[in-house]
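The chain below stands alone, shown as structure tokens; this is the form predicted alone.
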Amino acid sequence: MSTSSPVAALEIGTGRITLAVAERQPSGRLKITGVKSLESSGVRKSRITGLNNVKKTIQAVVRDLQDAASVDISNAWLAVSGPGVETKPLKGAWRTDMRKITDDDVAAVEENATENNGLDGSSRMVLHNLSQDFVLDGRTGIANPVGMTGQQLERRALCVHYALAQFDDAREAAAASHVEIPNAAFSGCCAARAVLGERERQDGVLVIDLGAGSTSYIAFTCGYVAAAGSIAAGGDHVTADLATAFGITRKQAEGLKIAEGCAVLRSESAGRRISIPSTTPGFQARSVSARAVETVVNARMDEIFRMVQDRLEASGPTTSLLAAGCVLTGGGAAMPRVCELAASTLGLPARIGEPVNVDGLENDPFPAALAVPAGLALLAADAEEAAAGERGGFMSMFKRIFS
């Protein structure tokens, strides 16, 4: 028996469009009560390129999920990723005249940090203002300055913002199914909300969500977000590389990736040939080297991890601050030995991240692929409770989770 109205989470991905519904249980835990996912069309690099195709897929997903879960879906939060997502460091300052810091001082410096973000509101929308640390008279790394004495209080935060036009395209696509999209959240935040515990965030951890059209990442140190972002490369690029390398169709390449792809080169693959059936009458089947397939896959996956590493080195924490290692989510995390490659490339221990903060996915064959919609449902449920006055304001919800 649930204790709240259902919430819905929508992810319009390059590979698949996924819709999930969830309800809060008497225990307080959120439970995913229904998930529907269909192959997407009209999405490239996490951006809608064919609106009518996306409308049709969302209509099918909504219809099937409403029938299966016996629930009416009138609104859903949206998970976003790809090049439309950008981040910007924010900093606020507040002078206290050498006295003990109060809650009012904290509220004032946080407002100062976020009110003048310098974004063009006609083209960009703020997804999250993620609180980082406080600085008091030059002393950094302060989690809560209340009660401490000083005269210059500063607040550092990370603004995650998104292309407003892309958000409007998604709203238009969902509106065809009479589904309203009231808010959006960054897929990296969603995945982290689903798979991380407080201890990992305190120890320092990197979450990488491996999607088809893009890869999102978010890093935590000392419990707060130290870096976040999204790169326009993912599993779909592996498929394209295979198609180009062997002169085969995208459909053949996708099947080859799923059946034979591996993130590292395996010794047992040396000398083995892989048969690729013909999909065109009059053309013979052909075979390719298993080692060549793994070489292509390894090169692209290694590049993706190195792109994340470069982003971290440019603006984020060093690997020495990420003691809890790297957690991989998304459909790309299903690739054999991907954790081995991530660990080797990033210099961090790596594991697959299954949703642990939400119930209902225990029987799914690979729940890590649903980390984003699961985490998005959690964020949506928390925000609805906050809006009802149970836990404070919308932004305080994000501070509670990511600060």
Second form
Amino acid sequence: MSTSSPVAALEIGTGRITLAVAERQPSGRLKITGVKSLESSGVRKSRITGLNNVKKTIQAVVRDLQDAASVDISNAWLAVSGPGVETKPLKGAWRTDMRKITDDDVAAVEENATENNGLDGSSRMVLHNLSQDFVLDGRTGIANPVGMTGQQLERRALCVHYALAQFDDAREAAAASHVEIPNAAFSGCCAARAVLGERERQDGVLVIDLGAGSTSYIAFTCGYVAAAGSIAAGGDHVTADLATAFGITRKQAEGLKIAEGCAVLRSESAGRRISIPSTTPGFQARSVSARAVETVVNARMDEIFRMVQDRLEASGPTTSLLAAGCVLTGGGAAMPRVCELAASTLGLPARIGEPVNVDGLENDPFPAALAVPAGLALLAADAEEAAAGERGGFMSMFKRIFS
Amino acid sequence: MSTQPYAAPADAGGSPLLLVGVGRAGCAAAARIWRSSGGRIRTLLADTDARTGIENPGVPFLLMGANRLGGAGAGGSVANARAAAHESMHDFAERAGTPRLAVVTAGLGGGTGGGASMEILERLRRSGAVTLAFATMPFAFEGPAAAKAAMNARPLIERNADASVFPPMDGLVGCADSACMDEAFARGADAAAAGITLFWRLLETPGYISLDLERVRNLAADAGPAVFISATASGPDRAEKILAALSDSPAYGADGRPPKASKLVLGVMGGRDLRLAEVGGIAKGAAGIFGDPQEFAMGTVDDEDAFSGRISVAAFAFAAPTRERRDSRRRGRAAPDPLSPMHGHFGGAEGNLWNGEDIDVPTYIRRKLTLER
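The form predicted alone done, now the form predicted together with its partner chain:
Starting with the chain above, the whole complex follows.
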């Protein structure tokens, strides 16, 4: 029996469009009660390029899920990723007399940080103002300064913002199914919300969501978000590379990737041939080298991890601060031996991230692929319950979505 | 599309030379040159930020990507800037016309300078112009992110320009330690503008030894990387001072030594007191400094009002183009264009750049990996 109204989470991905519904259980945990995922078309690099195709797929997903889960879906939160997502460090300052810091001081410094974000509201929307630390008279790393004595209070945070036009496109696509999108969240935050525990965030951890059109990442050090972002390269690039390398169709390349792709070069692949059946009448089946397939896949996956590493280094956190290692989610995490490649490229221990903070996905063949919709459902449920409560909602100034 | 109509001065409209400023820093440098010429240099400023047009009244301005970015700038995104340039390329082509020689000024390290320049250079080259990119590298104090963005954009500019110069802002300003931020940027832009203005005067107002535009065009065509140095000196030993400045310029980068050039374009500007021995000494000395280039072109400007009592020199030293570059140009192979509809599966999406590479091109191709057949 649920204790609140269901929430819905929509991910318009390059490879698939996924809709999940979830309900809060008496135990307090959120349970995914229904998921529907269909192959996507009209999306490139996580950006809608064919609105009508996306509308049709969303209509099919909504219809199927409503039938299967017996729920009426009138609104759904949206997970966003890709190059439309950008981040900006925020810094607020507040000066008082030498005394104990109060809640009002904290509110004032947070307001100062957000009002100076410098974003153009006509083209960008704030997804999250992610809390980092407070600095009180030069003392850094303070999680909550209330009650501490000092004069000069600073607030550090990371603003994650998104292209408003892309959000509007997604709303337009969903509106055709009479589904309203009240809010959006960054896919990296969603994945982290689903798969991480407090201990890992304190120890320092990197979550990489390997999507088809984009790869999102979020890094935590000392419990707060140190870096986040999204790169417009993902599994779709692996497929495109295979299609180019062997002169095959994208459908054949996708099948080849799923059946034979491997993130590292396996010794047992030497000399082995892979048969690719013909999809066109009159053309014969052909065979390609298994080693060549792995070479193509390995090169692309390695590059994606290196791009994430570059972004991290540019943002500040180094691998030495990520003691809990790297957690991989998304469909790309299903690639055999991807953890091995991530570990060697990033210099971090790596594992697949199961969405441990929600129930209901135990029977899914690869739950890590659903980490984003699962985490988004968690964020949506948290926010809607907070909004129904006495203070703060998802759009409150600083969302403590990881505490 | 633009914030003000393009209206080139009547006496500049038919000029075979075109100066294009791209991005905020590039436009600032180009606008300075335009002003110092009294508006005689045919100039077009192109930026994604509408403020650039407002800040440079009177200079022809093209707002790129107005539909996509709304005049708010590229936000430091090279991909946004490239997409904006694509959106406005038709307008740009109309306004640029068909110049014989085009100089494109840009500042690297942000979005528009690096991203849109490569598209504009490619377009100018296709229209038959010989293109010379003058793209300043960011100050060291702008940080590693700006340096990295500049290094990413640099190879793409090199690929699309006939000749390209990448002077470091630190080198243009000299010792900037005591300068405040805006002063440092202004000094860098001034130095870049002053150098290019000298070159322009050489072409537009030749003296006793004239430097023919077509000669410069032939020398710059497909020349590849270059260094640009300008120096001014006065006093009885001014020619020696000029040669000393050419020998030891911050433009040579970390190496600190003048490169061996295959081609050298040298301009010497002075007043009525400019002596033949000085011109000869500078020409001979400069050729020696740059390793006796195979091709050498020189011109003088005699302007008593501007150069009385002093000599200014502007020099372009072109390195020999690599074999790979020559072969690539000979085959007419265009640079991969991530925004083109023909760009494979990702044609409908914005392009991706990383470390100067178009990552929509398969990684195994860019890494030159051999696939087992």
